[in-house]
Every structure is written in C-alpha cells, then in structure tokens.
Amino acid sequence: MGPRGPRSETEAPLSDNATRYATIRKNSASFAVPPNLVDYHTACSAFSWDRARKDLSGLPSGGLNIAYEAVDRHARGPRARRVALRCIGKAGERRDYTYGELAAFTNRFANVLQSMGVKAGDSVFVLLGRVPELYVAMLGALKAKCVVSPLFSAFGPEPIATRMEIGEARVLITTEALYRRKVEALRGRLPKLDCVILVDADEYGERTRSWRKLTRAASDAFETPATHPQEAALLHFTSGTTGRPKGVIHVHEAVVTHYATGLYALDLHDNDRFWCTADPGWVTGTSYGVIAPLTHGVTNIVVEAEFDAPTWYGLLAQEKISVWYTAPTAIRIMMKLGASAVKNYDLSALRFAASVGEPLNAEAVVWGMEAFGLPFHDNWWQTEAGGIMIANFASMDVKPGSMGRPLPGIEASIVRRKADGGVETVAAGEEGELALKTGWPSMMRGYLHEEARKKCFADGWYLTGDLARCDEDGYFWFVGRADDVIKSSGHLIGPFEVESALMEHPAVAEAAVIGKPDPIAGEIVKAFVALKLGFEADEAIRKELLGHARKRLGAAVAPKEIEFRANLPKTRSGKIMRRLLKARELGLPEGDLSTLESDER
C-alpha cells in the first residue's frame, strides 16, 4: 500500500509521540559504563562489515562457525573459567557452566552426532524448555555443521510435526514426556527422522536413545571442521497467515551481525550479566538468548520458569543483571501491577533495558523511567533479518514510541512500490514501506523449499512489509503491517497509532485495532480492549474511551466501536494477533494458529 499523502487542513492530526512525549535526554556524564557507541554518526561512518568480522576469531581450520565464536574462542583464552551459562530451574536451583565446561559438553554432543552418522547440513531439531541440554544441543550441533532448528516446547503436536516435516528433521532432542505426548504418534509423518534423543530417560521403546548414555560415552575433544560462512546454520519458522509456516534459513555468517548488534544495540560489556527473557524457540531467544551474549563472553542468565513479575524482579536483583532484554507483553503486565511493586528490590546493577517482539508503546517507555529509573529501549527486526536492524542506543536520546535509528552497517529507508516492480523513496515524515539495503550478514538466505519471493526484494532492497515513517532526525516510527492498515473514508490509518492512544488511558492494559467493513466509509476502526485490574467493562467506560480516542486522534481516525476482552489473542512470543481478531470478526478462515498462546474469546 502506498504512503499516506499530505493531510488536508480539515483533517485531524494523527497521534504524534514525538510531540506528545518529551524526548528522554541522555547525559554522557551520568553513564556508569561508557557506551560502546558514543557518537552515532561517527560510528556509522567508520563501520564496515569486513572490519566487524575481524572482531571475531575465525576457525583455525578456516571459515566461520557460530558455536566456535560463541564458546571455543573464550574457552581457549582468559575467559575459560568465567560462567558462560547460569541456568536457574523452576524451583530456583542454579547450575553454572563455565566457558571451558560448555566447550567440553558441546564437544561431546558434536561427537555423538558424528558417531551416529549425522552429516553436515542435516537438520537437528531441539524440543526442550530452557534447560542446560537445550543450549548444549544447539551449540554442539552447530559445531558439527548441522542445521539447528529450536522449537517452542509449548507447541502442540501438529505445529511440531509440520515444522519437522518442512525441515526434514534427521534428529530430535527432547524429553520423554514431550516425545510421548507430542511426537510419538506422528512419527510416521517424519520418514527422515532417524533418531530421537531423550535428555531425561535411559530407555523408552525401541526408537529412542539416551542423552546421558550417549554423551557420557563420547569424547570431550572435538575440532570444529572448516565451515564456510555461507553454510546453512539456523532454521527458524514464521507463522503463515493462511497456510503453513515458512522456514527461514540463516547461515554461519549471521554471527557477525549477532556480535555487532550485541555490541551496539544491547551495549554489552565484558563483565555484564545479561538476561534475555525470550525462549530459543523464537528467533530472539536464539540470536540474543544464546549467540550474541556468548560471543561477547559475558555471563548469560537462563531462567526456566515462565513469566511472573515478582519472581523476575527478584532475579534481576539477586543475579545483579546489568543488561535486560524483554518483551512488550511482559512490560505491559508489569505496568498493571504498578511501579511501586519494583521499589522493594535493589536493581542498582541494571544499567540498560531493551524490548522487542512488537512495537513498544510510548507509555511503556516512559513507565520504565518511573519504575526502573531508565527507559525501555525499543528496537526493531524480523525473523528474516536475523538480528536487530533499528534500535534506541544506550548513548542516544530516546523519543518514546520510536524504533530508533538503524544500526551501523544497516541502511534503512521508507519507500513506495512502483508499478514496474521497483521502489522509490519518500520524503521525511511520509509513511511508506520500511526497506533495508541488502547485504548484511544475518539476512535470510531464503525460505526453505519455496521459490525466492520476488515481492520481498526490489532494486537492491529487502521490503519488510512493515509500514513506517522516518522523521527529520532519522528516527523511525512504526505504523503497522501493510496488510493491517485500515482505509477509512480515504484515510490510511495505522493500527499502532490508535492502539497507542488508547493505551494512554489509565484504564487500558492492552488494545488491538482492526478495520471492519462499512458500506459508507469502506472500513471503520474497531478496537478490542483489555482493561486493567479494578476497572469494569461497562457502557460508561466504553463511552469514556471513545471520547478519549476522538479527542486524541480526531473523528476520522478514532475507533467507532470498542469491544472489551478479558485477554487478547497472542502468539507464544507475545505478539497480539490482529489478523485472528479480524478473521473472527468477519467469519474468515483463521489461518495458521500454531503459534497461538492466549485466547479468551
């Protein structure tokens, strides 16, 4: 869809967080640790991906391997005794693994795979919770040059089988319970699945193997073979709107992006304690819950238990977390409990907090200042991008509601598609499609078993499908997915701006907006709202919210209908599923629901 044209004098202005919320100014003198990126323009002009590669070791045997850069180069140096992983179980028990120990354990698993005849390029799927074996299996398989695909352990049998079918799974690592409940009955659909390895059972039937027996018998000496940077390494899946999920292929060279973005976007320093709350079953949990922190040699905190705000606050304090990467859904839940719930914890070690998964409303950015004394730094990327592309940096002023600025080495622009298949850039402030100049190391190499999607690339740009705008200072602002944008009486309305305006009301915990067909306007804006505790969903609050939105957005943009929901449908990674709300509203096919987690109708 093309960019928004100039507004008429009679049209109400859209929500503009750049003027609604004061910019959060950064003072370089107040930083406890000097940021890695001090001056944005200097860093961008001096950056090149070739120089970035030199920050990594490279394999002694040649090439580049993700696991070697994440583990072995530290295990062979002064960080060998540093804790690489601190795994905190559901009952609070702690298990530490130094870089030296992690190297030995991952070597054992690489040897296990080779002894079983698993070859470079074979697909190894991992279906586990956030337990130590998950990280050992992923890194060991990468050392053996297998293609690793982590699956979210809460998936049901069908999405698991579908992904393993697409990925032609050769090996699966899981638990006995998960295998029995979710995989065993569907194994007939997986003819290439030669081996299932159970991490918590010595025997179960004739078609499984014991992790304990296999790894104990294996040597802890292993030399990662020469790995070409363009060899496939990771297979992640994105949910389809109407069909099967798509398998996104990333290569070993992606580790260059993981390292560089850990340096600049997450501001990782040598002695940091880092916590990414995402599960490795999602791309964030792999790129920034496993690879990026380990490539920097920091201590990576892994928490098996699911979200609970008081428990999280306790962990932040007890573990002295210095860099925290979490999701908007978790932040909004914390906001429900209020900033006062944070005050009983000593979080003085926390110096940088970031968010990803979906756009972060300006209210949540500002709330971070109230609750934690620092803002949540939003950033933007996609599964296809493989790593953070646009971010609010530690040293940079934050405009609440903005995604920030492109990473050094990333060229981003707002474009419109032309009839001839090419693209053209639009002026500052105009809305269009967010595009990235191709060539960064973690850019996807394609969708598995699908022909190259030409609509994703044009004139040397990767077209993201996200609508955005870029202001005169070079900050990018998310508008919505191209297929989510609402056309009402000639106005193009991004759902995110309407949702953000509703979120400003003290009663609103979450909001999702869709376009509903209308015989006169074409579409009208309908909002689905979940209220905070203590507020009752009645006609009085409905009218109050309608009036609030009309005052903030103007009559042309404000929702005409509001429906209250106890909970909004979300993916397991926390993204609100607008398309599912629209499908149900219009009686359309619901599409792929394999990533659906919460769903109270």
Second form
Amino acid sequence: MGPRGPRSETEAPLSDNATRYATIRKNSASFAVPPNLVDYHTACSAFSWDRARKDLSGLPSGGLNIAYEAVDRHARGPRARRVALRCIGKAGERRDYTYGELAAFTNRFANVLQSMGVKAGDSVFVLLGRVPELYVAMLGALKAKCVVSPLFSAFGPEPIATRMEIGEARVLITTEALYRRKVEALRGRLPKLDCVILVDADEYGERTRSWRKLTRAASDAFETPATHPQEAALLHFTSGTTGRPKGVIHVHEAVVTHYATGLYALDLHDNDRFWCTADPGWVTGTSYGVIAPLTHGVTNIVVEAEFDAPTWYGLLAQEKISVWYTAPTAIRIMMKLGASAVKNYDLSALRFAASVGEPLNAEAVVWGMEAFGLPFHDNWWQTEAGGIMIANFASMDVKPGSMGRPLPGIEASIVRRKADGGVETVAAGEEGELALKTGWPSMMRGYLHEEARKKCFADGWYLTGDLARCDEDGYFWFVGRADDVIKSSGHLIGPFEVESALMEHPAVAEAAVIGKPDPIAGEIVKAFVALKLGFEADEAIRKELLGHARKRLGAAVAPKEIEFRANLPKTRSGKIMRRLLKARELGLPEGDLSTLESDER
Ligand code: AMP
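What would the structure be for the form predicted together with adenosine monophosphate (AMP), rather than the form predicted on its own?
Shown next: the complete complex, the earlier chain at its head.
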C-alpha cells in the first residue's frame, strides 16, 4: 500500500499482557516520516510544560489566546496561503479557507460580537453542523475573549436549553431550521440570551440577526486583546450519574496541551492533511477537530456528512489524509463490512491512525493492520482533561487493547480512595481508579456553579472516575466506569438527563436508565419504566415513550429500548438502584443488597 509509517511485525505476547493478541512491534528504521516522539523515556525526561509553551507564539498584545495560536500566527507568516480548512459539504462540494482567509473571517466575527456589546467572559454558544461558520464563529469568539460553548446539533431541545441555561448563553449562532425546531419554543427559559445569529437566513422573528448582514458590515481587521492564559475560553458539557450536565471550564492555556499532544500523540507534521471525524459538539471535535491541527498549521479536513464507510474510504483517498483520528464505533462498523472493502482505495498517504472516546477492542487494533496496513492507535482522555492524556505513540510498540502510556508531562497512576479522603496507589496489574497528577495546562478549571474539588481531587491527583490498571511496562488498560454514565457511540450520556425526560411523560411513575452492552455502539441506552396506575404496558405506550424521548433529547441520547416493570428496585433512602438493574440485565452477580428497600420483583 505504498510508503507509510512503521513497518510492524508481531511477537509473542508479554506475560502480563492480558490480550490474546501479540504486541505489535514498531521498527523505527522503517518510518517514512520520522515520528516526533522517537524514544518515550527520553521525550518524557526532556519535557516540561514551560518548554512546550515556547513552541507557541504568544499574543503580541500580551498573554496567550487559543485563536491567535491556531490562526493568526500562521496568517502572519509563511503559511498564510496554505489551506487551513477544507470543508466538504454533504453533497461533496469543497470550500477551502487559507490561514489568511480564516484570519480575516474570524476577525470580522470578533468585530461583530464587539459591536453588539458582547464582552470578554460572555458565553457564546454555537449550535451548527460541521459547516464553515462553526469554525469561524468559535475562533472569532475566542479572539473576542468570549467563552465558547459548542453544542451537538443532533441534541434535542431539552439538552440544548439545559446547557444554555447552565452556561448563561448571551449569544447563539445557529441555522434557521435548528432555531425553529429546537430553540425558539424554549427561549423563555433563557433570559440572558440577547441575540441569536442565523447563518443561513436573514432576520427571522424577534431578536434574531443575520450572519451574512452582520459579517458583511464588519471590518476584517482585528487585534486580539491581551489575554491572560488563565482566562476562561471553552465551556464543554459532560454528564454525571446524578443531576444536570456539568459545565467544564477550560482556559486559553489549554492550547499548550492541544499543541503538545498534536505533536506527540497524533504525530502531526508540517505537511499533514489531518482528519478528525468527531463533531465539535463534543470535546474531541473541538480540541482535535479545530484547535490542535490549526496550531500545527496543517490542512484540517472537515466533513459535514455523517459516517458512511465507503464515503469515508473515498475521502481518505481523495483528500490524501495522512493522519486520521477516529472512534471505535465507526471502526467496528468498518470491520463488519470487511477489510476487502478498503482495498479498492489508494490510501498510500495514510501514515497514522488513532482512535478515542470508548474502549477500542484489541481485534479492532489488529484489524487496522489488515485493512489499512496500520494499527489503530488508541488513546484516552475525557472532557475534564481537555486533551489526550494516555496514548499509543507512533514509535511505540502497541499492545492491542491497551490505551497506551501517559503523554510527556502527564503523570498517571492507578489509585484507591481511602476512608480519610486521600488516595493510595495500587500495585502494578491491580485494578483501581485512574488518576492524573494535577497541573497540566488543559486541566479543567472547575465545573460551572459547582464545587468539583471534593469529589474529584485528592492529594494532588485528579480522579477520573474510570477504572483501569497499569501493567509492569507502564501501559494502561481500561476496565470500566466507576459510575453509571453511559457511553453510546462515543457520546457520554447522563442517565439522569434521560430519566428526567421520560418522567415528564404523564404515563411514567418511575424511570431508570442503564447502558446495555452493544457490539457496535459499545453501549445502548436502555430504560426501565414503571407506569402510573391506569396506564397499560403495551406496544403503543412503548412507542409513544420512545418517540417522546427522541423528540425531547434527540436520537443520540434517547433510549433505544424500554422495558416495563411494576416497580423499580430502590434503596432505603429511595434511590433507584441502576446498578442492580444492570447486573440483572447482564446476568451478573447482584452484589451488596443490604441497602435494598423495595424490589421490582
Ligand atoms: P468524554 O468526557 O465525553 O470525552 O468521555 C470520556 C470518557 O470516555 C472517559 O472517562 C472514558 O470512560 C471513555 N473513554 C475515552 N477514551 C477511552 C478509551 N480510549 N478507552 C476506553 N474508554 C475511553
């Protein structure tokens, strides 16, 4: 398949290697493009965040601003005429934006915001598919020092309104159709929302403005004001087991992590053509679908259409993608279609393939070798971490099924929580909670309006809520979540949000939601529902509830299955025991039932 990265060979598994698959050995002599990280230990000992910060320019007016590092510093240098974004629309149409053009467009939008009186620190929400205006809006708002919150456009009205309420949205950029279908009716809940900007329409109704008119009238010159590296820049939402979604705050300094991880974990080189398949409505799509590739000055390919295997292979070939960052659900669907489907495409430009967001099965890593001549390099992080924390590096031997080793500058450990609130590390090979030593630049600065410290910080560690183990070679292996949140097709879903939507339906007395294992999506959302007296548990009501949830939440979040129960198992304090429902669903041991008060049976 032509020139590429490592030539890999397989060897017998190491004794502590839990996988059935042999370690994939990398042979550094055969790299067509020498990896940025040549030797893991040397890179780790030479690394410091202060040194990494020096790879960036810093703002001429003082401080550090994500948008300046991503756009302007290239626009003012030799990369001004390089394509920064190639946006491929749903019908395959291509629109290119050079770094110079992207600087001008984002300047215009920063001027629009300032002319409307939007101030540093105000929240600007973006609800768009992967269209050029999404990138211009996000980067322009960062230049104006607003706090940017991208929302997944497939969310239903409820998750959108909840997030805009929590984030106190001042401005929303969206399309007319999304506004009409998902926002307009709930605008009463958003008293702080001054203005909605529609990218594809002129003014529509009250308090909506036209993107076209506003940006046309604005100047394309803008000097990003001095930005303190600790000023808030991004607001992403994540889900917990209980309560509403949590707003995770990241600061401009996060760009140091984005750059360094782009360098080491994604092995970005100057002439790369990079494709991150994630939507910017989720953190991967922002950190790696927008920021990291642009800080490296590479050409970032943006695809508006949803996943379709042959279309993706065609795009990889036509666009000569050299570095590809994708997700396990898509890989598993491709696997199902077979490696032979890939062989009709010339993928000789592809040098490195990585995956994130959910456990990547060892089979999928190895299948990458068969289909693409490359293993998929799994890596791990989460919204709170802001950037890749653990990775399989281009130069490093891959143990299929492992998430890899911590990035230079990141100290990871497996810990056990102690009764006194502290933590202790466990021995190699033992299971525990994955923890990260605090202090990396993209570490969340907190949950909006919430006290995060007590729950997830202890003894200088950030506790991730993931269970994992670390083998004697320092490779980390994912075990599961410590809580009840659900990962479906890479999307993190809070059971409480789904249960609340179901409870809004007049027929529902109680609802509990679990993640049910699924061979493709990892997990699907399954709901257990107890109906109110007078309602019969039949097909008609099941369909009605599924439809109700889809309408409220959007298809990505709504349950795929509903099972009716007369009662749901509860603790003495009245909390529904999702854990028990899940154990019964999977035929697993029911565990400690001492707090069980009422049972479903
Ligand atoms: P999010 O905050 O939505 O990015 O979700 C983060 C969560 O996804 C992590 O806490 C893990 O539970 C899961 N996750 C992310 N990457 C991986 C991976 N490589 N392997 C297993 N789970 C992962």
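Throughout, rigid core stands for the largest set of C-alpha atoms superposing within 1.5 Å between the two forms. Residue numbers count along the first chain shown, from 1. If you're wondering where the values come from, they're calculated on a predicted model, not measured in any experiment.
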Since one rigid part pivots against the other between these two forms, find the hinge residue among A482, A509, R82, A521. A482
Rigid-body rotation of the smaller part against the larger between these two forms, in degrees? 133
Taking the rigid core as the frame of reference, how far in Å is the Cα of L553 displaced between these two forms? 37.5
